[in-house]
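As structure tokens, one chain now follows by itself in the form predicted on its own.
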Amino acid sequence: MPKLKLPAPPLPGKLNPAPRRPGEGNGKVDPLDVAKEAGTSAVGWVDERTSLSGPARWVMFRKVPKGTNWFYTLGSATLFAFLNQAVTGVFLSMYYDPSPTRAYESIRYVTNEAFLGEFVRGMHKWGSSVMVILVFLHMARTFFFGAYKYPRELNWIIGVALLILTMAMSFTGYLLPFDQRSYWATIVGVNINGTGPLVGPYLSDFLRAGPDFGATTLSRFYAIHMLLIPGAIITLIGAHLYLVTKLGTTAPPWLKAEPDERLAEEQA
């Protein structure tokens, strides 16, 4: 009677191969497979390191009320917008020179001789009134949807503060080109704010640093412009945010919320 030959078993470790990647049998490997499975790696080990996958999907994944629409992207605008101060004001302070004597001189190479100097000029001139102008739209959505209401009253407050702060930051950094224009409109607004009740009259003093118009006050102004200002809306931009993420948004008005039909059985 003839033998049967049976396979061999199994080497150890090979009982569950690997399974391949997209052209390995044949010698070919995707490189777009290679850099998505490297890719993949560096966030798992990053992820692995700082645990942040869990406040990223916080953040990301959460419910977005019926009938949002393009009116709720003013906050993000806005929020765009500030970056782009943040980062055509670095550019331009590499060049500027805050004081009494250079910093016309100083803007007049931005704009003429520097390297795309017009053009991020350009970008932060009208880049700020672009961003005054979406910060009272995004208030007047905010106040006419109602969601200043319970329970985001805190978050109504940060935003006019944030508001206050962008008039703040316009307000400093038109002195900045110390031209005559900027000079005496400057001269005109630290007046108006003297005659304000109580503390008027030391707000002027602050930011004239002294009683008068003298060679510190262009760099008082460019200083709270650059270093102050800047620094509280980002404070309060993160306090926002955050707000807003635990909080979720409105519905618009005109929306009837869906009764519960669950709870309307347990209270039948």
Second form
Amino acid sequence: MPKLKLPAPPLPGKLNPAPRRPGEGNGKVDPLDVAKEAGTSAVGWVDERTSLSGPARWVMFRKVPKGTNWFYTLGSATLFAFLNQAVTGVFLSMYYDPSPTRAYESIRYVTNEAFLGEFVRGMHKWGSSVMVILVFLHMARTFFFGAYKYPRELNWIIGVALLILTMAMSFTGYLLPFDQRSYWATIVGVNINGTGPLVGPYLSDFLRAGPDFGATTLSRFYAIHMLLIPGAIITLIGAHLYLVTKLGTTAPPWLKAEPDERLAEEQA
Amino acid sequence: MNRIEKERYLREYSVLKAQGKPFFPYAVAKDSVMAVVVMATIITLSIVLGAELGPKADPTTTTYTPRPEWYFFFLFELLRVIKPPELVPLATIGVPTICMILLFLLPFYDRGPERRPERRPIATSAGIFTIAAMGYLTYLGAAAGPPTQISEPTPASVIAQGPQAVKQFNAGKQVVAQSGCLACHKIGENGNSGPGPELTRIADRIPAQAIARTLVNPTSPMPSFSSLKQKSPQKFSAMVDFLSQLKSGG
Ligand code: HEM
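Starting from the form predicted on its own shown above, please give the structure in the form predicted in complex with its partner chain.
What follows is the whole complex; the chain from before opens it.
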């Protein structure tokens, strides 16, 4: 197991503590030394049991190709917006009550009474817009850079699924405050789904939990919004990022590889 | 891409990758800067714009605006652009489904080895066209707030029936104006010309009973107003009376 080695501090030779000789110090362990090594030994302890340092190094110290620019940060920015939704969503769920009679009240309580409630709700609400914008920008980047071509086709397909799920998130979330706007917009939205061929009517019935907008519709939307889709999104992001690490991100399409100078010399 | 092109790409890529920098700390630093920008944007939006909560949902309501979140505007606008009712399912489900399938399959029908956008004129212009179309539709959707007023004059035939009829006509006009019908229908000068048909001369086309039946049991995407009928029958009948007076030569 390789051990981390920190560089020695730039001190004059005499001030540097001499390395201890074997057999010195009567075999007692200096508690100060133990404390100094605590960080490394904790990492070592975990690594000894999990062998995670290999994968961690594989992720962190892989090379990103020459020319990687700011457009390549859009994917991780999307990821960050998603994390913001997850964290603020957990706090909102502590107050939210998905019953038609109490939903509006619970959101009103969050907005007007709970400590920082409106702020957190605002972060969740505006965070959704920011995430949608970032997903589209990230998709535009990969599209115009031709990043969906061999060997990254599968990553593009996972990406399209993530796009649809992100839109589904915002559709199901819109109903939850149960105010006039969200209620009627969702009714129209579900009706539009119902006009679809073949599965349309079934999809609408599934969303409404029956032929009409009823008492269980809201809890169904809530379950889809905070369990079903987030679970799917997290799984797919995992696969997406695994492939990104495995295949590496594309170099900007304009770059041509000039053969390494040292190699060129050898060839001559 | 055939096998030679694939191998050429992989070779080229491995050189560019070898000449690159390690993900940590170089890419991580950029990503962190971006993360801070994202967080700052969200926090600023939240503080400046807050989180409004409209009036409580009320199925019997007469004042609502069926308006989706802004990034769905382009879908809603598609409904308006495509008029004939036979084509409505095409607009609502067909176009998005086709777009999704095209997106999913993109790597399978665009297989050329070229990656530079300026050397892929079809892909690049299709992309730019899609972005422009979505931007335009979103703009249209944002600009078209459903109006809540109807300036249709009281027809002479109603005035001839006496003040009672005029009162009923105006009451119905009020209800219709406040019920969000204008988001999807045009009445006289007001409202949007789609996705629903124009209602200015609706009584020429269908009788009062048929109008009432449509309101209770409409074809989607129009929402049903059956609970309005149950909870406040006067408003409902005023609405039907008003609509059944909208005929030509009145
Ligand atoms: C929840 C949404 C998403 C997250 C969190 C996400 C995250 C990421 C991240 C972190 C990368 C690494 C490099 C980069 O930033 O460009 C990446 C790459 C990529 N993403 Fe996404 N992504 C999402 C949605 C999408 C969508 C909607 C598409 C397209 C339909 C897509 C297609 C791709 C492709 C093709 C790559 C490889 C790019 C390259 O190698 O240059 N992703 N994604």
